[in-house]
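Just one chain follows, in the form predicted alone, and it is written as structure tokens.
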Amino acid sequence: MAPKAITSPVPDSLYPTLSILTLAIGLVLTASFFIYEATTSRKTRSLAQELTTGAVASVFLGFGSLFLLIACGVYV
């Protein structure tokens, strides 16, 4: 019994599309975070909303960077 080769659950042809999509979502969320910070006063800000928006934007930008590197041929 030969061991199975490790394969990606995502087809290689989808890496560029996934990188553009996830980076775009991450940038939109980052922009909404900055707009929220600039337009609300200190007394009305919500820490939970800031942390949630920042964390979700960070996840999308992280996966977008990963897919971009893989699409360019840098296997990390």
Contents of the next structure:
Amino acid sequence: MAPKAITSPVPDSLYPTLSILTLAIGLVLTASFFIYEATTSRKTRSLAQELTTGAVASVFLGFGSLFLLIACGVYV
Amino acid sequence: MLRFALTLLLFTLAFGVLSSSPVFSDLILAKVDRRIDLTSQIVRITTSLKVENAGSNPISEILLSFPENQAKHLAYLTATLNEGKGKGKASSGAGLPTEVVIPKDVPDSLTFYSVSLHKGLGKGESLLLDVLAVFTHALEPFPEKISQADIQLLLFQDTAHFLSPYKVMVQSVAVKLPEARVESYTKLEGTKLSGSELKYGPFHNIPPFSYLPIIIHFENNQPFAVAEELVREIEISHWGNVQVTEHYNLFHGGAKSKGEFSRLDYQARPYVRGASAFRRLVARLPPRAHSVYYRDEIGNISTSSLWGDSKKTELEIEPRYPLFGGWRTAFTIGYGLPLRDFLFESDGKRFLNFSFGSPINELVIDTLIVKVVLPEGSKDISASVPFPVKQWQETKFSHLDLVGRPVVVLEKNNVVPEHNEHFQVYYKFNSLSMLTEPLMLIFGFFFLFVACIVYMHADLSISKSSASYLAKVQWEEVQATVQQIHNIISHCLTAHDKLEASLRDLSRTGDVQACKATRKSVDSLLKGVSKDLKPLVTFLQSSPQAAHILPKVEELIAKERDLQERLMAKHTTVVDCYEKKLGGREIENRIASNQQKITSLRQEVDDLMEFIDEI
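Starting from the form predicted alone above, please write out the structure of the form predicted in complex with the partner chain.
What follows is the whole complex; the chain from before opens it.
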């Protein structure tokens, strides 16, 4: 079998765009999480909704910050 | 000069001893042409041998011998079979395997290398062999110390006769010098100096182990850049980059500088007052190199330039000061390379294919350490290098690491540009391991959110019995109750909308059964609602803090009930009319009064809902 070149899962030139996009989504979700925390009272707050918003926001923020690191030249 | 006289004497002695030793084998060297290249600090001796088998037994190995003073400087040796007839044609095929051997009956002062032939050389047959031997630190500066204005003179010693265990029929030596200026050279019969080329020979019928010393004293102002230690770190990231960092510890290996250094003189006439110094080095980096930097311990060095095309990237660097003999400098070069050019996969294994030596031109490296940093989670690591090296493994901690990255370390002494061959590091890697890094970041953020949730849910007040605390708790309960009532009413309102929608459907399709079914489901839903509302309203009535909201809430509930009843009545009427097959105008007349009330009630209920929502 002839050797096959290995490439990155995402083309290098896409990292800056991807990082801006995912970080924007992540920050909007974070904002909605904190708005929810501030506007509901302790009795009416639903733990499930808090956790889901937090989890989805952290997935976007995690990938966003990874792409940001790579776009800046810190290849982790 | 005393030292050279001594060495000379030694070799004459050795020659005396060796000439008495027996003939080594039946091989005869019919023709030996040697070209000694002294144009740089690295001595390259290219020897083309015509080997003939004069005996009757086939022979499969040829011995090459080097005197002790050369053997310890030997950095690289390769022998290739020259099958092409034309002179311009390069020797073909890969190098033949060479190894150090210690034959019997030879003095210790000689080192032998054995070249194994792929197929034996039969009786009367002959072959052409090209041998390239590269020596470092073989040129001795003489005088050893020079001042800034002096030129650098070097001494080179070798033998005019090819030192070989075999008899040599015809041989000649050509020495290529960097400049026409030659201080002195050993004059033998038939020695010719034309321009910068010095020729000895031809010599005929020389017995084995013949040694005829020659010494050449010549000018050489080429850069003597010697890296005492070079550490190359090659870090692979599967996210698309191979990062190379090279730490150089460089010195000028030529004649030592003595006296003071005048920057003024150097600046005014650099090629006269500082001819032996060098001020720039050129590194040939692979194509598509990016993020190139050149710095030392105190920061960026700005004197460098970079240009590139599709075949290479050239980096020209200038140290902070010109380097004179014995002066040293340390700096770091770093660059990133695209992953696809160097990392490959075959048979389920990944491998890095990278050049071993330094990218800097004509650099001698005393100790080269190549570190290949593999991604975290690599297994079954093995390295394949085309020449013997010391190797071991280490672990390195870098960004977002849990257990550290495995590092393959390769160490080799005496490295010359000829060692710039590709080497491979094989390893196994599961692509899913790439996800550990983003997962760590994701969990980091998630813990932040969880911390916020815990903080918001925890009750951090110290006094649980104070009046203000109790009032706060009660008010929160009232708020929660009102919120619940609001939710229930908004459910009711959606049920109302459903009823209205079913009526619209009825007027369009005339399907009475579907309309009745909707009515039934809405009925059961609304029945449950009144049961849910009762305890909530009772709680509000009993709570003193809800006093000012209570009238509004009760009004809302009453209005909603009214609205509900009217809507039901309207619904019943319309369905009845449809069952009796009455005309559209008749139906409209019947519900007209009800319809007006419903619209106004709905408006009032919506206003009240908005008011309650703002509490």
